[in-house]
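Next up: just one chain, as structure tokens, the form predicted alone.
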Amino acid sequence: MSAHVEIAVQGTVQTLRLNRPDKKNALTGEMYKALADALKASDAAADIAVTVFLGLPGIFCAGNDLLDFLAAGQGGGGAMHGFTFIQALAEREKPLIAAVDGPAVGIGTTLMLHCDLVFASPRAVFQTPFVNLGLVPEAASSLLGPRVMGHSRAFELLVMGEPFTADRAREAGFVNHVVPPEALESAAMTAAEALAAKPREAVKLARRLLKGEPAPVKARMEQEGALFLERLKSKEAMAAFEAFLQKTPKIQ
């Protein structure tokens, strides 16, 4: 469990809300573990049909907590919980929905590639500064990104680190609907309830057909993960982290 992840069930819909506003919902190892455990539990629970990821008003997720990144680069274990979470995404059999209001950075963006429906407000901004920090893409985004949006746009997002607005993300194919902030969560929950009302086994089988077998996704995650951990220990990445922390200490 984590004090910064609120887990709730409304009928047959599980909600996972990131609630660490003082750090802009940056994810720690403890938060990753709570999310991974919740995903696995809900996938096995007969009474849960759908999971919805939520943030806070104007804040979805600032990505990984950079202090955890630095600790992982020095031999800490926080990165392992992150890998467990993304593996849970790859192995997921039930639908995933996200409602994004505000910045969605790093894993906050690559998570969208594993969701089946994504709702975003006009305040949503998607960005992956991996390469800027001396790292590489994660969560199989190097595989799923080009599948969803083509090489050029995936390169712009994942390598150039360019921010995508909600409208640009919808155009690129990883956001379904852009709705006003005040209607965001209700729109996501309405879709979740409609999906939960459909025949469960048919939804599961149809989703598997659309996504394909998870083996290639998991293999890419392992490939990315090995490079990611290697890069975390590099002088290039450590210098980038230190410079970023000095520039914006308030988010840490």
Ligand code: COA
Contents of the next structure:
Amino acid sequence: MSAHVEIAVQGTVQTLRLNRPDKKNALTGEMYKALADALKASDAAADIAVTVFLGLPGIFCAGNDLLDFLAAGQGGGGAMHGFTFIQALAEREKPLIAAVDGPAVGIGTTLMLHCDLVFASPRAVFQTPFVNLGLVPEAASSLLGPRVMGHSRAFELLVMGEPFTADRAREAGFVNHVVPPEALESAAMTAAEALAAKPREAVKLARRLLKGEPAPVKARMEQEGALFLERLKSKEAMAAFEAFLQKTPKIQ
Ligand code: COA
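Could you give the coordinates for the form predicted in complex with ligand COA, as opposed to the form predicted alone above?
Entire complex below, previous chain first.
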């Protein structure tokens, strides 16, 4: 349970809404745990067909909470729930949909590579400043990014840290539809209901055929995770987190 993740069910559609507006939906360990638990529960639940990730008007997710990164880098632990969440994404059998309005940073963007359908408003901006923060890509984005959009565009997104607009993300192949903000959630829910109405087992099998087995994705998550944990402790990363939290970012 987390006060910052609203879990609801509409018919056979589970919705997971990030709701931490004062911190732009930055994800804490508690939020990751709630998301991972909800994903696993809905994958196992006979009465749920699909899960939809939602944010708030004008903000999808500011990525991992940078205070938690700082604490983890100083030896405080706390990175485990994030790993449990991304593993749940890799192991997921039922479809995932996202509706993105506003910034989607870090895991807010790499989550899209695990979704089957992504709806974004023109206010959506996808960005992964991993390298700018002294870190490396995570959530198997180093594997799935090039697979989805080719090496060059994945490099711009994941290494250069370039912001991708909704249109650019659609061209790159990880956004399906660009929809006005006021129609965004209903578009995502309509797609979810259409998916939910299809033969459940056939959807699951077809999805697995398209995505392939989870083992290589999980292996890449482990590989990235080992480097990520090392990098969290680096001087480069510590300086970047502190600069952001003191509102004096030096690296853009
Ligand atoms: N971790 C912790 N706090 C965060 C945060 C994060 N990832 N992102 C935003 N916040 C906090 C800010 O510190 C600020 O807190 P305060 O009001 O107590 O000072 C509050 O959320 C609002 O953030 P602000 O930067 O003023 O909002 P904005 O609308 O100008 O910009 C973002 C929104 C998401 C573009 C910007 O906050 C941002 O770039 N966040 C960092 C993203 C990041 O690097 N994530 C890690 C990816 S690996």
